[in-house]
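Heads up, the chain below is alone and in the form predicted together with the partner chain; it's given as structure tokens.
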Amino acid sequence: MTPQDLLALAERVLADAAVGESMEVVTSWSRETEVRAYDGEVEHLISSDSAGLGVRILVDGRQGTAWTGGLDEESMRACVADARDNVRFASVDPNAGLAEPDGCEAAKLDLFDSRLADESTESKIALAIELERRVLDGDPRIVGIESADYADSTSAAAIVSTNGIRVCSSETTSYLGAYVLAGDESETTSGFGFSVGRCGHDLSVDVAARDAVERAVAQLGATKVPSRRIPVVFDPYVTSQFIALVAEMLAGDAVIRGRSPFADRVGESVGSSLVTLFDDATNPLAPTASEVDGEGLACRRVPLIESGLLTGFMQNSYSARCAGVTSTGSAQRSSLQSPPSVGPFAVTLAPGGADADSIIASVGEGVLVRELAGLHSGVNTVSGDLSVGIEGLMIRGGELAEPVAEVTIASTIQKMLNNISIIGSDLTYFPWEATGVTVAIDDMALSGT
């Protein structure tokens, strides 16, 4: 379906809004292909079309929502009726409401690559099979592959509301990724590599295969090391996961509900003076770039931390009203099944001037962290406590040394921001809502033997 089809459909649903009702209607559609290769053959090929409708209704400060995974008339009518019924049971909240158009013009980002539509299934299969072959041939120590995947998606969405919001958008994405196994009789290690773009022409089998092989092979022979306090270096992949946690703590909905340790700290120093953090959905290089947010307001660059000083938070229209500010275009709608939350699209730690090698040389003695485990079980973004399993390489005499595994690093997110000592220049994009650069962080507790 085209964005215009979805817009027309959404407007038809919106026409049912009763007098006194505020209503927001979201329609979405996607077509996806996924190919997994194994043993030089297709292990599976998934061809999928999905569509959905989400409805939010407000009456006198009460809000009800409903969603459906089908766009037939009966499902859509039932969805509106459900949302309307749900309104009756919500509490009155003077701040509840839909986004108000704010006159901010959405950036034109060109996230739709029409070439994807011309790419044949055979060419997609060939990419996945080629990825598997390149990984298996990449190093004699590669012993197997857990997955070699090609995936793409063409999607469109529309948002309309009785407040006058009327937007639609479409985008394409394509992706190659491999999880590979390296090893011998006594051990097996794994590594991950990917390439992402807007169509198959953007993808690099080379990069995905090389990274996966290199990461798996580098971990061979990994051991535990003794517990100690130690400087750590995060590679861009790990940094992106770390700053995504920081962003969670700087989301307006966490702040207004007393769930962010940064709530009262705007204007204060919350990090080393090297730290400048912002969210920028309008950077077209980010795979997660977006023209509009989950409420249909223009996405924009949102400053969060400037040279170590906390400048503000990300807001959607609700959290902004509660805080007495305006929306920053940070409404996130991860699925139709939930109303908009607050979060980043492409949160970015502003790069510094150092390359990764010079950072490792400057740190001298430490550990390069290349993989995290237990981000959800060992991190509490309310208290800031962080304790995660890691894989990586020891840094000795300013150079990379032996691999390490089955150890954890721990601190608090607040302390880690203060202890950032070097920021790299190697800005890297990922297919999730955070970018990454190499960073050095002083003084974490490493737990091992």
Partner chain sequence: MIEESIVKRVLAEAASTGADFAEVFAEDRRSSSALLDDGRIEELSSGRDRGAGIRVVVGESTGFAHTSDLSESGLLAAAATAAAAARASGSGQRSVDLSDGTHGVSNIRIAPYEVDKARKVELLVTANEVARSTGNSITQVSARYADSRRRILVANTDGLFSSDDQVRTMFSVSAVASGDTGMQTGRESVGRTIGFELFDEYDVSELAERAAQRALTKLAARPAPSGEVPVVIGPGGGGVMFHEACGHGLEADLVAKGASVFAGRLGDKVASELVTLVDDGTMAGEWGQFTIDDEGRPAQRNVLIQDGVLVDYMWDGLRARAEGRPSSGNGRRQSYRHLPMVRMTNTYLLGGTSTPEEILENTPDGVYIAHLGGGQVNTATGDFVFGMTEAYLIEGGRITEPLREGNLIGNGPAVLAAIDAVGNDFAMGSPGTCGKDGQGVPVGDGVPTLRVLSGLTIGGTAA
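To test you: the structure above is the form predicted together with the partner chain. What is the structure of the form predicted on its own?
Next comes a single chain, given without company.
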């Protein structure tokens, strides 16, 4: 279905809004393909379409929601009736309400690649099989492949409301990913690699295979090292996980719930002067870029930390009302089944001027962290305390040395932001809502032997 088709359907449903009701209608459609290769053959192939509609109705501070997986007239009418019925059972919330148009124009982004529709299933299968072959040929120490996958999606959505929201959009995404095993008689290690784009023509089998092999092989022979305080270097993958965690704490709904150590600190220093953090859904290079947020407001660049100073939080319309501010176009919809939450689209730590090799050389003695274990279970989002397992490589004399595993690093999110001493230039995009760069952080506790 086209975005215009979905928009027409949503407007038809909206026309049934009763006097005194505020109504929001969201319609979506997607077509997805998944391929998994094994032993040179197709192990798993799925190609499917899905569609749905979500309705949110508000009356006198009470909110009711409902959704359906069908776009036929009977299903849509029943969905409206269910949402209307659910209003009666809701509690009154003075901040409940729909997004109000704010006059911010949506960026015109080219997120839809028509070439994806012309790519055959056979060509997609070939990419997955070729990825598996390249991984197995990449190094004699590769002993197995957990997965060699191709996936793509074509999606469209529309949002309309009685407040005057009327938007629709479409996008395509494609992905190659490999999870591999390296080993010898005494141990087995794992590694991953991937490539993302808007269609299969954007994907690189070489990059995905090379990265997976290198990460797996590099960890062979990893051991514990003595406990100490030490500088750490995060590679872009780990940095993306770290700043995604920071972004969770800078979401307006986290502040409302008392789940952020940054509440009431706007205008204060919360990081090194090198730290500039922002969310920018309008960056077309980000796989998760978007023209509009989950409530139909224009996405925009949202400053969070500027040269170490906390400038504000991401907000949707509800969290903004609670805080007495305005939405930043940061509403996220994980599904049609629930109201929008708050979150980033492409949170980014502004890159510096150093390459990864020079950062490692500057650190001299430390550890390069390439994998985190137990990130969310090892972080207290109220206090900011962090203690997580890591895998990586020791840095000795400014060069990479032996692999390390079964050790932990510990600090607090606040101290880590303040101790960022170097930020790399190697901005890297991932198939989730955070980018990454190489980052050096001084003085973390390393616990090993």
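Residue numbers count along the first chain shown, from 1. Remember, predicted model here, so these are calculated numbers, not experimental data. In this text, the rigid core denotes the largest set of C-alpha atoms whose superposition between the two forms falls within 1.5 Å.
Residue displacement note: I256 has its CA displaced by at least 2 Å between the two forms (rigid core superposed).
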